[in-house]
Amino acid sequence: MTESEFLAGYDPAAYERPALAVDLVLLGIRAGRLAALLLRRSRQPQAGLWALPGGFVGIAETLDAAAERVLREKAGIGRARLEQLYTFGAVDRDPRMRIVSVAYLGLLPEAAFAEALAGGAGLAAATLVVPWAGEAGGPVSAGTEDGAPLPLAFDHADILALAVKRLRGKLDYTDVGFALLPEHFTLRQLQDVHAAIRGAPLNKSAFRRRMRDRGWIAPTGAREAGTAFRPAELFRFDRSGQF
């Protein structure tokens, strides 16, 4: 039998197939804490709970194209740095049917995070509560800035937990921390980002020395504006630094 003959008689309906979806973990820094953009579900199942922006993948759509579409349509964001995080495929993760979801991680500078909140898509900023240190892993919960809990839908607490673990793991050897900063930033802002991701304060002198020694930052020759104190020097990410 030739391949053409085999395909002519092949029945795709002979095997059950799961539905395929994408979910976006869009993270930023809010009030010095790591935060995620969530949507409140208006329809069943799990109406009233908070969920990551997500959607089903079209039959003629690539995963990346689906993620970019969800970014535009559900989050109201035209462009963001997205990378695949993990595939979540527990049999009972969704009560409707068997749904496998490919999670994407997106990192937003503070201005882009605020713009998304004000964009009219109904997004809310959820502060992430991470009760474990380093890359130990474990449960993560979400809440408002004043501490009120935001109950999460489906397995989205697990997705957020893995996103935090991955982000912490990549902080020291990739440029992920700079993705949460504007193009020009102060050393204080850079330290605040690292502290927010790690969930712990950092020694100022040691942190700044480490950043300079690694060659990841370069001075711009400018200083920040609009401050009542002595304006701090502005830096930029140096792509020639070694990662």
Given for the second form:
2 protein chains.
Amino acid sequence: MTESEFLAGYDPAAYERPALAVDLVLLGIRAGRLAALLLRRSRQPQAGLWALPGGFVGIAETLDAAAERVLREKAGIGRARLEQLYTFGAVDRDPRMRIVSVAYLGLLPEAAFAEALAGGAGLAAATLVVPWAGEAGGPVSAGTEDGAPLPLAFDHADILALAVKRLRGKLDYTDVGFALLPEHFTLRQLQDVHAAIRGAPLNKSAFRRRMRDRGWIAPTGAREAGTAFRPAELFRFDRSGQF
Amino acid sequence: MTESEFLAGYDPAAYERPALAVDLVLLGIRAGRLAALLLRRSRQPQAGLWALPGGFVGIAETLDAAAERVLREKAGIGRARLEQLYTFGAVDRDPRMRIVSVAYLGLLPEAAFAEALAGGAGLAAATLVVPWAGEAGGPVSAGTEDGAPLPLAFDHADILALAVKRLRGKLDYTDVGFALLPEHFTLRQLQDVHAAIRGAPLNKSAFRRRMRDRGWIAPTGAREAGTAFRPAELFRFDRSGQF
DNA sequence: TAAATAGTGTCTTTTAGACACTATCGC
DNA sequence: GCGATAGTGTCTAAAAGACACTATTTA
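Would you generate the structure of this protein in the form predicted in complex with the DNA, following the form predicted alone above?
Let's see the whole complex now, leading with the same chain.
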């Protein structure tokens, strides 16, 4: 153990520490497409650009707790499925000072997503263009509903791209698809969510067969209402069938 | 934006910051089993327990750079495939002070692993018992070669368990298996590595077929030497066949 | 030629894609 | 009954597991 390590270990106050923050990638489905919740920066630096909701981590606060607090305070959302994504630590990622940021992925059902948009937090929805470029995923770009690009602040484009990549990677073997749906849903809705995340269409019969075989869905007995045609059966996520 | 957020954003020096560290899970294959490199703690707290090599992140140092520096300085290893794993931020994970740690997964070929053990860094090898409990993976425990358990310091058992889980998850669709082998290897060696990571045996014919079909392996034309029986063909990882 | 492992062939099972078909609802 | 979508049946293709078989090398 060198002298500097000894000091760093036992008197770390003697060394300058990076600031530690969390940033939230809040994803939902909007008009059949994957979308993220962004805030427009009103101040320098990067004023006018779009940023992920974020905030600093308190000295006596867990990372998860900080993410939940930002979800409440900055996004005005009470609850969401949050999961740690990756920690971004480039030295110059924020021009003000050294900030290391732990990125979180949050998944919102369609209603919660719309509610967050309507709330007073000033959030806007960025539609994500997610081309199907193999399992690895291609580039992800954020834009308005009619296609105008939304320029992202700092390294937030990288964070967003990684979030989509992670979501895609987990789609086939975890329950992430259900986190974007209401408690009761039709198989068509579920398929649409999967298609939006993949960026490519799915075969209907094979999809339904797979969901059934995995034991992930349970019939509720109820049916859709208000359709102009044959109403579909409503299912719910069956947590017991996970493995 | 509340008053406290404003202050935290623009005068973060006014708030106490967590210390930021990296911890390295260095994995390799030893006697056909998955093993990790650990350091025995000589001081309080948790003296006598086994810990992952780690160190603090410098104020002008990338997370990846900090991990590489710890790899050199604490483990005496020049190069390894390092990949960020997860960030651990429980408030009381270190009794001395608040330390948030970014865990890294490092994969070492068998020779590099043995070399690191023989080096003067004081590293010991902990054999990992990795039972096959479905894709999710069961509990992971560290022990000596003859089965005596090695108690781990802090939350390092959690970090180790997550590292193995990640390694398992990536085994089938990335090149992690090759990172644990020398440049030239036999298909038997490759299969043994996969079996060690899975914690379950693999079908020979199916395994070879899959590796071939994916274009991951390229014949070198050379053969094993020094065997008491038919020598196997040597292959190398074919990076071009990844996707 | 015996021992031991390398490497292959083939049958079966599972999973997914393609695609047409039937069922059922509101109007 | 018509329009539109829900939901199913079945053929085919691709991938994986089981397992026996042949091949090749050293001693």
